[in-house]
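Have a look below at one chain only, the form predicted on its own, in structure tokens format.
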Amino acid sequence: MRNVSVRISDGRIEEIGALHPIPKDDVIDCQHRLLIPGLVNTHTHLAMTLFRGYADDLELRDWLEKKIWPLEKKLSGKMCHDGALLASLEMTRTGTTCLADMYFHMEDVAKAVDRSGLRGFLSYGIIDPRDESGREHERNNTLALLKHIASMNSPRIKFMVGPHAPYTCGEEILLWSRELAEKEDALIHIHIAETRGEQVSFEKDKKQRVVDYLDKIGFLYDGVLAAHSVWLTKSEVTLLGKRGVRVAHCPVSNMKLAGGGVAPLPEMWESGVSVGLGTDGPASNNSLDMFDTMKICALIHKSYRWDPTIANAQRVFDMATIDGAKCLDMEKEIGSVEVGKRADLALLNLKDPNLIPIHAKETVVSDLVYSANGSNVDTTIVDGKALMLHRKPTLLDPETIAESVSRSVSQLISS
């Protein structure tokens, strides 16, 4: 629609239409402006952006175990907290409203999210030592990041629970998982099915693959979101499908790690699988920029089928938003223009160069998938406050930010 204004009050949209100011109103130029729903980035990392650019080009477990493992050791609350400050920076800048994070020093990093005024689902990523003390201890730090969430009363800052993967978590912890997310009313955020050799190894220890695992100790239903969910048989899917399952599709980082094979995308649609997109963390990807990942998720799924009508634009565009809002139970909230929801919103200059020209509005979700980019975004828009305002951040200073990122990644690397 052109010339068309939206009012919002409260931090929800309360007219859409031939609007005129009133007195109160404060007015945001949309002259050529797009405005579409925020995006909603369901997968990643964010005190990550840390790690950025340090350990690429290697095989997985290479990258895991000599790489991102031993400098995870010594991160400290305040290094993930100016991680996870430069991350949303990124999110803002590019046009994402909502994430869904898993990491450590949890507690800091929900701190830099509630400061950016971004929505954040967050959990701590649950690593089983296999001993009785050993999970004490992370089930300890899953209860604090319960309890630190609940006291900031935010409505923005969601708790999850993050058992990590299935190789990392035995079935006592994954059973605890789903104990405390029901009791809690809160989504199991989990990885499955990132590689082939993690099937593979299920196959030989647990003699049965991965999905099939999970329904048989009864850890799979609709309050759990799983990334990646690669290497999957169309059986797994169907399953994924019947139990209610949520799938976060990351394929850049999917990509950029070579595990091999990609996610069976349409089997999930046929098996009536919410799928929505995320980034990876920022040492897998290396961008938070969303515009990016559905680009690729669009041209992946073509090369890989030999069909350019598989994951159309349109389709790709609902995965970054209201099917991500579903995958998070926030479809009636946000990832859609309309009366009544929050005001997350993103607002794009269509006179910058890659978006000339737009040839009807028939052709406006195409030119979003594969010629925009995060650079396009002018103003970024959470509960109806704008935290990037004709590109200038409102809420966080990059100056600053980038000062602390490199103090913070100094004593990472050198101690």
Second form
There are 2 protein chains.
Amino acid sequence: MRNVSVRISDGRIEEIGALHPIPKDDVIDCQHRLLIPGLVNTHTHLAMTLFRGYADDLELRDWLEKKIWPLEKKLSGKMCHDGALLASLEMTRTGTTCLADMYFHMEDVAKAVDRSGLRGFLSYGIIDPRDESGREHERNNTLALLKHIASMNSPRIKFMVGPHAPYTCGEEILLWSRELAEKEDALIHIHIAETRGEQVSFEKDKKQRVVDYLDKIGFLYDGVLAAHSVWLTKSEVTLLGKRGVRVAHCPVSNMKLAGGGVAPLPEMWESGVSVGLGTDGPASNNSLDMFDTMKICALIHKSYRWDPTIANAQRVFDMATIDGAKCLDMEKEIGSVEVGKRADLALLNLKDPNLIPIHAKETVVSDLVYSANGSNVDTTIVDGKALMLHRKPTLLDPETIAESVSRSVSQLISS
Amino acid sequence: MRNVSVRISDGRIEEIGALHPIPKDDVIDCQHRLLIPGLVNTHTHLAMTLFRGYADDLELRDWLEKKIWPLEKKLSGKMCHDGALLASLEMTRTGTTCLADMYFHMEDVAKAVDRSGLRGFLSYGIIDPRDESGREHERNNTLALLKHIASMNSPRIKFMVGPHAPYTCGEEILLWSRELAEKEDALIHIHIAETRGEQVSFEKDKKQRVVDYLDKIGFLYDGVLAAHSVWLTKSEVTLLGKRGVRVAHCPVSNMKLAGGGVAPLPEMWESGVSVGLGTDGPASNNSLDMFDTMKICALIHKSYRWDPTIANAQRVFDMATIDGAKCLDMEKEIGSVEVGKRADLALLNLKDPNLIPIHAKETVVSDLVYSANGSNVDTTIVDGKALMLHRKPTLLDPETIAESVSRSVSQLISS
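If the one shown is the form predicted on its own, what is the structure of the form predicted together with a further copy of the same chain?
Below is the entire complex, every chain and molecule, led by the chain shown above.
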């Protein structure tokens, strides 16, 4: 639609049309701007901004074991807070309004996301140490996050249960996670089948494929958000669909770490799986710009299938908006510009040269996926509140964040 | 290097080090900025900005025959001038300082590129109509461009001979092109083996593979810049290396049009082929941001080979700078920040959140390839002249360009 206005009231879209401002209205000038739903990043690790660019172009195992894990052991709550603030600033600047995170020191991350004004689904990443006292520790960390988020009483911050992956968590923790999720009416955030190597060793160990295993123990249901889901058979994809499992597809990270293959996106769609898009953490991407992820998603599937019609612009844009919302049970609240929905929105500047020309209403989505990037976002709004207005962040101070991240990184690397 | 200054004199880098300004110096503040060589885009069709977003997600044949070719027939010189100005503006804003273009109405394109201050290698795209009067027309258009560029007397604008492709040009035109190139000491710009379909039908027709054919007729030598070069056998790649042919690799366009396969980049390197990067035209990308192309280049080769160490950040950055310069015989003049070279440079803003943190001097190239995008470019310099200074274009006026492109597009679509 052209030349329309949107009236927001109490954080929701009240009216869309040819409107005239009334005295109490606070007006954002949208001339030459394109209004889109805020983007939904369904899988990330915010605090990993601290590791951005630290160790690239490495074998996955070397990357994790020699580079990432040793540093992660040294992370403090304060460091994760600073890293998450930087990530939130980057997301705000690139039109993302909602994210699903999994990491450590999550109470500190929750504080950062709340302060940024973004909408966040936050989980503590449970790594099962395979002994009872260790499991107790992981369960306690999860429950502490649950309690902390409840005490924050923020309508924008939600709790998820985060068993890291079937190869890092035993059956007991997986089932405990499922029980807790149902009891608390929360979703589960987990990594599934990220690489071929991981799958081969899982199958060797358990004598069955991962999705079959998860189904057999009763873990799969429509409250599971499975990140990656790359190395799967067609029957596993069908089973994910049957159980209502949602997938957070992370094409950039999958390509960069090169764990083998490309996620079976068309098959997931055929099986009725809701598929959202995720950037993954900034150490394996290295950007949090969802426009970048949208474009690369469209490109990799076309290239992999030798079919330029696959993963078309509209489907990919839906993944980054309404389908992402579905992955988080939020499709009635966010993911599209509709009366009654929460006002989680982004405005793009149509004067930027890379968005010229606009041929027709129908082709705008092509411009968004193939030509736009996060720097075209002029204004980012969550719950009706502008977190960035005409390129200026309103809640976060870039200078302060840069300084505290710099201090955190020096501590981390030198310690 | 940190905390250094660069002195530019008469368009060249005169000194690099701890310098102090002298009265005649015009100083650009580079605090918190990263200096890189200006990026070299070795294959594009500037004026196709007019078609950006017009027809995406289509089969290549439908895209060309139903959408692009009918519009191209209606293009005027004025339209191509406007489209090329828009492209030049987008390139300036994203740190590209040198480009190789092939299209129609090239005298008008040459005017636009000259006005933008960019360095351009320009060719008229010869499509052989397979009759003598048609060929005469194409030869005349080529010679007219040659003459026009000579008359411009601009050190930044150079002529190339542009036979479009072996499947659109017969032997006579190909050999005429080679002769002209040698006589004028110019390079040849041609499309080779862009898609599998094109190669299959070429082989069916000529009973030999395209590179073998080109070699047999005596076309291949070290003055040929072959765009794409995707669907090749290993022995064809070896032959390209042996003959000194250079390649303009266009990963984004190849993925988007999905013509089959991925260019054999590691094999080209092994065979000693100089490989630069190209965006291809904005109708098949749809952006001219070389940062986007660098990242996607690194990702597609890792993904395709299941090897995260392939196409590492340094190699890809070299492709976009010094290797691109080699493709254009310009490696002694541009492509790196060195005393004596032309001052074709870009400054990036290190305060942008996506470029935080910088871990070490050695990892900066990772930040450039995986995290940066064109909007991080603060200043773009060609021959020592700032074409954009702290995000403000100095030679081009975005408003005027937007208006003239809008007029050109309306004429084109409605006529």
